[in-house]
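The chain that follows stands alone, in the form predicted alone, written as structure tokens.
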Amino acid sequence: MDNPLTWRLERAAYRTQHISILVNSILLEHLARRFARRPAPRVPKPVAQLVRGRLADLLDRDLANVEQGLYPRELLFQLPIATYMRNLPSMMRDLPRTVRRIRKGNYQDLPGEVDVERYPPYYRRNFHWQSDGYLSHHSARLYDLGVELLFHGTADIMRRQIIPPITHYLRDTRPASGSRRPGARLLDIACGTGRTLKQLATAHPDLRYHGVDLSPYYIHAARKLLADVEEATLLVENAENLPYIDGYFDIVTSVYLFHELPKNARRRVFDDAYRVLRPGGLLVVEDSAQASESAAILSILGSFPDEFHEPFYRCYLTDDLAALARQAGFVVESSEPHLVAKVVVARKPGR
């Protein structure tokens, strides 16, 4: 780093920020559970210690990635705290409605004005018991706040662990002149509100970004978030049948999609990702940890579908993403855990 003293101060500020978010998110979770009369799942002490160790490793990795130039230091402080604070009262007002939905098991409590027949059957539900599922502007506005509270301020940290393999790939494929490949295209499958694309564009502003998502409301939110990104095209499309020609993209990413898909849909998405990626192109997938690399914390992972409406999650835990990538034709380079997530890096064979 250019100024060691400045970097030490930034490291201290980063850890202070995270401790503050962690404490406040745990407090909010406790209050919400008391209101809903839903006790927290009991976690064995060895498992809790392991998760705390994984958290420390994740924070250390985040700082190390900046030190190594794999992404810019500004990402360490990119959480939109002011926006989240403005949205928090709306989330709290929504809590009674969510509690009633949970108690009734009403996972199809969706907006009446939405034509749900336009969407695959597996999508016609309110994942996580969140109001309106993925089918309203209200849901899109509160989603990122809810995910950060769920993961106690580490959701964006886990998301940006897809950036280092992309940085390495771009360095490795840089032409002899020193410039990156002109017009390199990146597709983010199930881009949601655009949080991952925003971090990617901050790290690599010279790429041409594309994103697809089934929710028009989340695409609307992503367009607002990415309004200052010069090359960003966002479409409402199904990841099982992508609207692109073969070999169109240099890089394909996906973050937190596959655990919400049925088994066959997961395979179709991998197959189409393979199709639209050029030979030699890079695939980077992040999602929930699985039994293959995180058997020691399965007691925590296994409680997730009991707490939230995640009907395909139990199957997902043993449906290894690296194996799915290989079945689709990819050559897997790595599969690494990051707290309660994992990142799989693969290449499409060929030049």
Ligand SMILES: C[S@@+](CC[C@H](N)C(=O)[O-])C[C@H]1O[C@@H](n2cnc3c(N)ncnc32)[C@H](O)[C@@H]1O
Second form
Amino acid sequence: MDNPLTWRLERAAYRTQHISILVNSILLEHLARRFARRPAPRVPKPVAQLVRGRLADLLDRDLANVEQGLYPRELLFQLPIATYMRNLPSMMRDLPRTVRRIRKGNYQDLPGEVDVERYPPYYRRNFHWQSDGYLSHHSARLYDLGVELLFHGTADIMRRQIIPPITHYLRDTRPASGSRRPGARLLDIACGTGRTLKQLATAHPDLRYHGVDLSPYYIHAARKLLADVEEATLLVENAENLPYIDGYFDIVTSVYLFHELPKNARRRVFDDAYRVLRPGGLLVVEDSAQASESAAILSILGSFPDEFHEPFYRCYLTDDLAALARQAGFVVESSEPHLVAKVVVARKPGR
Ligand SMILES: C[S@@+](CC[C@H](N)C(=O)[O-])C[C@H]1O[C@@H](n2cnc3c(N)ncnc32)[C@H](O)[C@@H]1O
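The structure above corresponds to the form predicted alone; please give the structure of the form predicted together with the ligand next.
The next block holds the full complex; its first chain is the one shown before.
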């Protein structure tokens, strides 16, 4: 860190930013719950304490990652708060419609003009009871704000925990001359609106970025978000059947996808990630924490599908991501929790 005083001030600003998002998101959640007459699930005190401890660890680690040069400090302040504030009224206006949908259990309430037959059956639903599922520009506009509110301002922080293993990998594979592996290619599977890719491109501007997602609306949003990234190609494609030749990528990532897939689809995505990665390539997957490493907070994780429409989540909880990676042929290097998420790092054997 160049100037210790500036860094101390930035750390204070970072913590202030976090507290203000935390307080506001808790307040908004409280109001939404009162409106919907859905009280918050009761969390046993020891579990709440554990989660608070994990939150403190996540924020400390975020700062430590910057100090260690694993990603740049500008990521600490990259949340588009003005955009989120602009979208908040739209989200509030959506609330009565969402509450009606929840009360009726209408998970197939999707825009009439969309040809749902083009999508796999598991996808034809409104995950989280989100208006239009993933199938409209309206949904793509509100999604990031919704996720950030759900995780009380930690969604992007958890997302960027996939960056340190990538930074280490790039350092380790740097050619002797000191320059980076020329044109290393990274694919983000189910890239959504592009928030992970955007943070990655800020940390590592010299990679060639690719992203796929089933939603044309989310890909449209991702293209806008990544408009200033020189090498970014975003495609509407199914992660179960990736449109790339074998061994095309040096790095494959995926964030918050697998809990929304049925068991077999999860395996097919891991298999195809293995196929498109070069021997020696890196896989970094992040998703919800699971029973394997987070049994102590299982009561909180288990209440998620009661509250939100997440039909594959219960089975996901015991379908360990590290085990899935091994089944696909990867060598798992680490599997670590980060608040209510986890990051699995694995390599495709070979060179
Ligand atoms: C919970 S969101 C996560 C999006 C993004 N990675 C993020 O961090 O916000 C799940 C995403 O997976 C996409 N998705 C679900 N099934 C898919 C599939 N079979 N192929 C490609 N994308 C898929 C959805 O369209 C959605 O954008």
